[in-house]
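One chain comes next, on its own, written as structure tokens: the form predicted on its own.
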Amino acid sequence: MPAQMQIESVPLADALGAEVHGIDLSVPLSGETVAAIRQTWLDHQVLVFRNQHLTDAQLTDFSRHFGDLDTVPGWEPFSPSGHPEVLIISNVRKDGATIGVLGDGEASWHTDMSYLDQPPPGSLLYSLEVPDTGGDTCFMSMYAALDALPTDIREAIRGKSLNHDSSHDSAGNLRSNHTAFEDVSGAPGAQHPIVRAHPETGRPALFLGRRLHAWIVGESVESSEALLDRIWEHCTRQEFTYCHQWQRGDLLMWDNRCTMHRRDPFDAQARRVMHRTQLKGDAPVRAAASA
């Protein structure tokens, strides 16, 4: 029979984040429950769980309450057997290959898959092995960055749109079925309004993607870049961001309409393995007029 569970949650920042109690994810969950996490989730934009202890199959279980999952095209091979829609996320390496995607390094501040058509709502990520430093994930509140936009620029980018590239990842390598440019204005993927509409909340959000490569359409390269400049200047400011540092057992989800994330880089010789899964697709509708 599915539990029924009283959950607790404490806010880890100001902007967003909190760290919910009184909960095991590996248990079938009532549908009360489920709608309290949900609710927990819209209103904090990133949820911790610690301390749990999650097979694949609990873990994409408890992931499709929030929606069907999908899986990321070309990263097929680093799914555990049997559970195509859990990507791993590691360092690791194994015969000398390696065991999981994105590596060691550093990941700038992005919002996933926003490149596509119908970027994935939400993620979610749950860790195995941690290392001692470094590895840490921070968290951006997209709601909050807007509701302090200056006034100068909230007119600038009102009903515009953000070309969102393509061709380079997170780190800014060069994905192997892309080719360079040199303009911006003509780099491939998906425009989606700078300004968006969140599908359930109905509040508006800053939706930008990634800072490389981006561009506001209609805007010559040089207004463009100039603008962005400004308006991610003001984003990344300490009072939008909550910093989580990893404990083995934690899993987090964080809704990617209304936020963005970065990773710190760590020792390569350390060992992180992580198992990520991530909702299916739906296409940024653009925020009123006076959002």
Given for the second form:
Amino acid sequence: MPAQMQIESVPLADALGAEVHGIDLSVPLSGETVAAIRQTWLDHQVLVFRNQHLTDAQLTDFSRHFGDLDTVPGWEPFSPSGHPEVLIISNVRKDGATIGVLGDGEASWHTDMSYLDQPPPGSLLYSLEVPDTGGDTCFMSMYAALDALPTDIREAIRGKSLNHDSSHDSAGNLRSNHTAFEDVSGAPGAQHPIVRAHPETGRPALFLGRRLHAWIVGESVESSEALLDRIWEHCTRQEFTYCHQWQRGDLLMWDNRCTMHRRDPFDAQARRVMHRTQLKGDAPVRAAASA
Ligand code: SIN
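Alt. form predicted together with ligand SIN, vs. the form predicted on its own above:
So here's everything in the complex, that chain up top.
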């Protein structure tokens, strides 16, 4: 019998984030409970559930309430056995090889896999082992950043698309199957509207992907760089963000359609083990107000 649970949520910052209380994610949930979680997610963009005890099967069962799950080519060596939809994010090494991706370094602001034609709408991250300090994950509300964007920048990006480079990861490293380039206007990847409409809330949000190697389609590289520098300087203001200090047993779910995130580095000798799922993608749609 699926469990009906009373949800209580407490906002974590002005722009985004809420901690949800009263939920055990390891058990089957009723349709009403899932609907309440979905609405809270849409309202707050990032949800935090503390003190969870999840197997990989329970993590994928919970994640599937919000859509089909991705199994990304290349994840195979970094997925727990029998769970191809789970990606291990970790610096831990076993028998000389790393068990997960991203290591212990900083991951710069990004939206997950925005360089795909159909990027994942949401991601879920569950912590199994966390360092005493460092490794915090910060989130940015792209609704709030757009709402406060100076009018001249809004006008400058009206109707424009951004090229999202696929050749570098969020730590800035060139991916193994790509070649280096000088001219960002030739970067491989996907082109998406800079201002997208959230398909469920209808709200417009900035959609930036990553700063490095981005290019505003149709602009000279020089003017694209100048405009992107202004946009990023505006977005990265603290008032648009929430930073999460992890505890073991935290499950976070974030909405890639209206947020970005980054991760702090941490001590290479410490262990950090996280299991992540992501929802199957949909193509971003331009917001009418920016057409
Ligand atoms: C990610 O960027 O998906 C991972 C963030 C983290 O390791 O906290």
